[in-house]
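Let's start with one chain on its own, the form predicted on its own, as structure tokens.
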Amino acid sequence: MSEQHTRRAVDIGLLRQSTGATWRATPVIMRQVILALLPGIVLYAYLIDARVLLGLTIAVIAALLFEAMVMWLRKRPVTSRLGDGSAAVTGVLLALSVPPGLPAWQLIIGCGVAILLAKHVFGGLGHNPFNPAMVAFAVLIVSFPVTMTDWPMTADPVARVALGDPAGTWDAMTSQTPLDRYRAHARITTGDTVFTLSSPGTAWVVIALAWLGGGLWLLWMRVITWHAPVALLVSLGTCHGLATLISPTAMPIGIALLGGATLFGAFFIVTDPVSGAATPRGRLLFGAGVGVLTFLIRQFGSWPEGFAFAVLIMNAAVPLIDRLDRPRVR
């Protein structure tokens, strides 16, 4: 092992011991954070799109494959490590960052991604600098940009009344986020702002509490710490908050937080153990970064969602912050 990983394993383990997290094996950590995602993942699928149970499945699976795979090349146990359950969350993440009507070709690419070239390249868990999820999520947008953001909306029924179908007649409907929606709706218009949540994006809001709840049980389970979370949330509505100040079409606070990526991403991708900073102060200043940075990129970016991109940037500059803020080994 290099001197870079004994480093990172002793400052991970200070952190734990810390902040209060609870030690727990890997493959505990991931089914709670697979049953912490359940409630989000049946709304989306009655809300919004039941393909999304079909994309879990492939992704999970595709996942699996290519970890088994790379085990055997490698000659590693492969059972015991794709028991450990770290691959198939990062199906999971990954399934629930990409529209739910993703061609599978295209899904099983950004699973080949996120295992082969995010994770392994750099020698399996626990030495990846990069969220593999978000790798993946980053490459896939780039590659596929049309089908990476075409999002359905087909059982959402307040997004029926207001599109022209009450009575749920259409076979389907294909619409932006919230967060397309608010940036195309200002780039057209000037003066106040007729665009709110309780437009067709209701679902989404419903979706982004049911990752705020499961987040929440995280933390009270301390799988996770508040540290990351809260510094995005805080930053991110803080730029928010300032823009709306400054300009009147800018996103307000309650779209910026809700209509978006931002809670699962607060919860399940900037908690990430390996690809985030260690320490408590490390994780404040890796989550405030994610929060500027994602404001940055929604705001002037060509990109409507800049979350994966934020994560990214910061993940380059965790070696760099956890340097400045080393634990001392007592």
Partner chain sequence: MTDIDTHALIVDGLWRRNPALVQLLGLCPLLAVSTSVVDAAALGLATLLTLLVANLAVSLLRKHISEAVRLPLQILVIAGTVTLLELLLAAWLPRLHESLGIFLPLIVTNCLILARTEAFARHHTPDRATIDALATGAGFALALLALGAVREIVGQGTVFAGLDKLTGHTEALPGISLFAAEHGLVLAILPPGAFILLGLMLALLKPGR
Given for the second form:
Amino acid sequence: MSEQHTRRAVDIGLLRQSTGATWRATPVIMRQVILALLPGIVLYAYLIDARVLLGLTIAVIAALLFEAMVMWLRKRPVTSRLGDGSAAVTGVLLALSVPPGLPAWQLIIGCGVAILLAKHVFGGLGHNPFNPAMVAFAVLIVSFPVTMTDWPMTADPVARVALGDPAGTWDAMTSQTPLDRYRAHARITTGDTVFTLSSPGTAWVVIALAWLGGGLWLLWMRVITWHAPVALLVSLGTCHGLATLISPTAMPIGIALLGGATLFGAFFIVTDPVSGAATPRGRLLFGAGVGVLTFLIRQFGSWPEGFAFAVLIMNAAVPLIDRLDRPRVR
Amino acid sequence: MSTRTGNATHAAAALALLAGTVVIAVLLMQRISQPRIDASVSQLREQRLAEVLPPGEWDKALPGDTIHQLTDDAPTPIFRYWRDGVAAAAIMQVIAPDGYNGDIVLLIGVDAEGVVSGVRVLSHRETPGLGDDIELRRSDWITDFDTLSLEAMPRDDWALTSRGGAFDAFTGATITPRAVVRAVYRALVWFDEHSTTVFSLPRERP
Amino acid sequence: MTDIDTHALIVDGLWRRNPALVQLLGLCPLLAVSTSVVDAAALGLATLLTLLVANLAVSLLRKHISEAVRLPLQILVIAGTVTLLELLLAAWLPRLHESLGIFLPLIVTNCLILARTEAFARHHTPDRATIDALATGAGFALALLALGAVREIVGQGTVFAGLDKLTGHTEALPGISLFAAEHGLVLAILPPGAFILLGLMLALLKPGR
Amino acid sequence: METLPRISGGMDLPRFKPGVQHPPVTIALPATLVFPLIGHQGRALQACVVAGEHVHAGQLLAPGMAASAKGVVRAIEDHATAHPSGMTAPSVILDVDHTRESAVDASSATLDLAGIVGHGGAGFSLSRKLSTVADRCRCLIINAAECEPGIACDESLLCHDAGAVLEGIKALITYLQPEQCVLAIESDKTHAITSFEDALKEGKATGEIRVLALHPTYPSGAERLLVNQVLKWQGLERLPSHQRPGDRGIACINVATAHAVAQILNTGAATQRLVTVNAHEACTARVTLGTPVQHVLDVLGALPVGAQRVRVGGPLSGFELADLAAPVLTTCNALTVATPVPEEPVLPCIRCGDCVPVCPMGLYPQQLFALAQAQDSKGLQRKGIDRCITCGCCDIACPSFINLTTHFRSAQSRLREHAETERAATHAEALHERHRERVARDEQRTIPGTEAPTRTAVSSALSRARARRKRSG
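Other form of same protein, the form predicted in complex with the partner chain, not the form predicted on its own:
Now the full complex is given, and it begins with the chain already shown.
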């Protein structure tokens, strides 16, 4: 019996390896999240705006620099924590949540808010009660409403023709998120079936499906669990469905689920383990809450997209969910 | 025992004395400042009224003929203006209740035909930097209403562009401008129905 | 009781026991009114003035105030002072009065003032009480001013905007503009921004103590 | 052979059973044996022997602790113990008398008095366990599950000494008269299963004892889980969290304990147990209880060298031994000599929840961890910390390499200590209260008006007391 064989029995690290646990270590999770985002990012850069790549680079560098600065100030080992990848993920998620043309300095402020205010003020990785990227998004949209709602009008011939706007006069317009665009023309085209799929812009639909694909891959790799995304999509879909029944001018389910931040958020934001609920039942509740709140803010609020605020509100409810969810002890 | 009563009497007397002094001081101060306060309030109002009134000379000095609570749904107060004895303009003070944060109080000036001569915000508590673009000192959005009337624009256009209307929302905020547009529209509709009543009411003695 | 030296009184009020930054007294007006330098300065001055009058009055009357009625007496003095001040402002600086709104009458309930009359003026001579009021009031006003300056600069890119409210000019003074308002961090002007900035200020000042 | 349903939670760990293929090696008696005076859950025992006393094998040194060889008590003093904290404890040190043991009257030994401590993890007194179900035993479960990698002593026992095990089980059946008796063992231990089934055929007990196969999931051998699996198999409701197996007439007894019962019947004392020794060469050692670890490893030529350390128990449930002088006792199932691999740096908990599905008890380890760090005793109890069996599944699953079980273990012992002091305090308070009542009553008796005891009454009472004392002593 070899030394290695005997070691196998004493070493919990090797046991972890044999069950695939080390392979699931925190830094690996972070890398896989970024990997899952890649197809969406590529399509985003190709179909909508290549500036998103610049934004991603700036955000990741800024997030890492802020992280390094804080670790240095807190007298902690800088390199090991940069390696865990959580700061980079925050930067990536933030850069994908904001319009690609956002001025770099505003994006950098956002990264600072995410890393300093949302994460390290509460004690760093694992201790932040709120999703850092969403805190930064909220601060940015409150502070810079002009640039934060300046989404590029896509070179999206299908949508233009469908909306009877071949001249592309939208280029002159600002303050339109892909979701808001539906609202803008809902009145004109009510009852028009062509509208249903193409309205958020086919390009955006393609990207939303790429997020969905990445999310399914993460599910398959067991990086995330199904509870929160499914609960979110079901509750948001139900809310929009009921709204459509009551008022025919309400946003159809297809647009609600494919437009805006829905799919991106379902698989990459509400699945954030740190600021979300940690138990299966808790995650169901968390996801459903985000769905309902997103619907309410979209429908009745003044903000173009309610997802970030819904996530932040439910983040605040996580301690309560944790407390209420008692284990069914076997 | 006697000292305690003495103390209590003493304390009560001190309290009464001080209270009296304070009351007298406040009354005195009010006597001195009240005229100035009234003056500055009316000055402020006249300044605002002048901003929304069509240009020219009027039969009566600002604030004009004032009537309160004409009907249940009427703007209040309404300031009426005559030029050479002809009913020529009115200013309605209305409240937009569906703002982002409490009531928005507006002054809406119209001529006798119901054409808007100006709209101004008297007071509001909208979010600074977002909703306060309805103030003239921050943006000239509010001047978009000038020269508009119910006849000049179809009903559907009295809405924000995001809902298919003619008014731009300012970026990031749709609730505040929507509330203002609705309030102006409501006031114009009311005036359209009641303008004869408004001007037929007896004029105040000058 | 009277042997506390003047220097210590001043340092305590302004810095070492700064009412806003160390004792965290009067946070409500501090956070609500510090959206601009002018508003902050106005409320700071009003608070300082009220504190001065109240401290002086309580100190002068200290021999005649019995334990039983001391709180009603102090409140009476403070409320009277604030009412006088409010009438004055409404008459001569109406725009400032409008802009301070409810927070001007609310000075009555500012625990800072009652704390100073109760803890200090009641036991000290009028000259000491005056120095204490000036130092503490100035400490509060300076903290308010600092927060107001930060919030105005970060939020709107200006300083001293609306100075006309303080000087009584009729036309609006735009103040000094540092950058375009749309580049401002609007969050700084909103109430949560006030909390965050105050927190950051406290954190930055911590090592200095 | 029937199979039991798979437990929910837990983990499928690699099968690693060192030394099981060779018959056990008997370790010669050492010069001295050590018996720490510690009982179940760390309670202190009171020695009932004194220094210099001659004892024979099987004689009780303390309640629930029997000598495993003939000898002389050298001293009762502090000695190293095999405890995770590396603490020392008052121990009976026995100089072994190597002359041949005089025959012990085996028939006089009873199961109640022999001081057998369960050979499973907890070290619960066997007599106590049996007494809870005596006369109303519905089911006797022999636990032969040994699902942690690196431990193979029970498997080795069944492979090489199944006859003795069967003998012990039969004795237990006679004693308890259960309605049913089952032996639960993982399905992948085919050799042990055939060996035991052969013994059953030989002993003509095939119908009496049923062999149930478990899915080899760690930790399906944990008592509560195993009992629930058997109940499920029987079509009964599982144990509610406040019930113990004994409350339902179920006795769950480790296979090594059954073997110890057989030893008592044959020799009058349970003196030995099998220990998996996992060094450069793995083997199973038959060790006399109380033998210092040092001696066992010395005999096998496996003393640690260089950076090597000795681990007691498996990789999950075990701990690193601080002092090799510590003795092998009933709960010591494996000794591993190896160089520990440096542990991964612990990262902060990111609340991923990976620990939730693997917990066999259905607990939320992540929340327990947060509560343990906040020292929130109420919260810990609300979330069921006392149900944690410290199996270590969450440790393996944690992607941040947090040793959750360590935290839970210390939280449990802290809570237990707290409860203990609380109980002591209430007890003292009750005593004090009773004392005050008595004093008050006495005072009431002597209220003015009643007769004060006269001098003669007092002296006569005193003389009566003296007479009584003389009679008794």
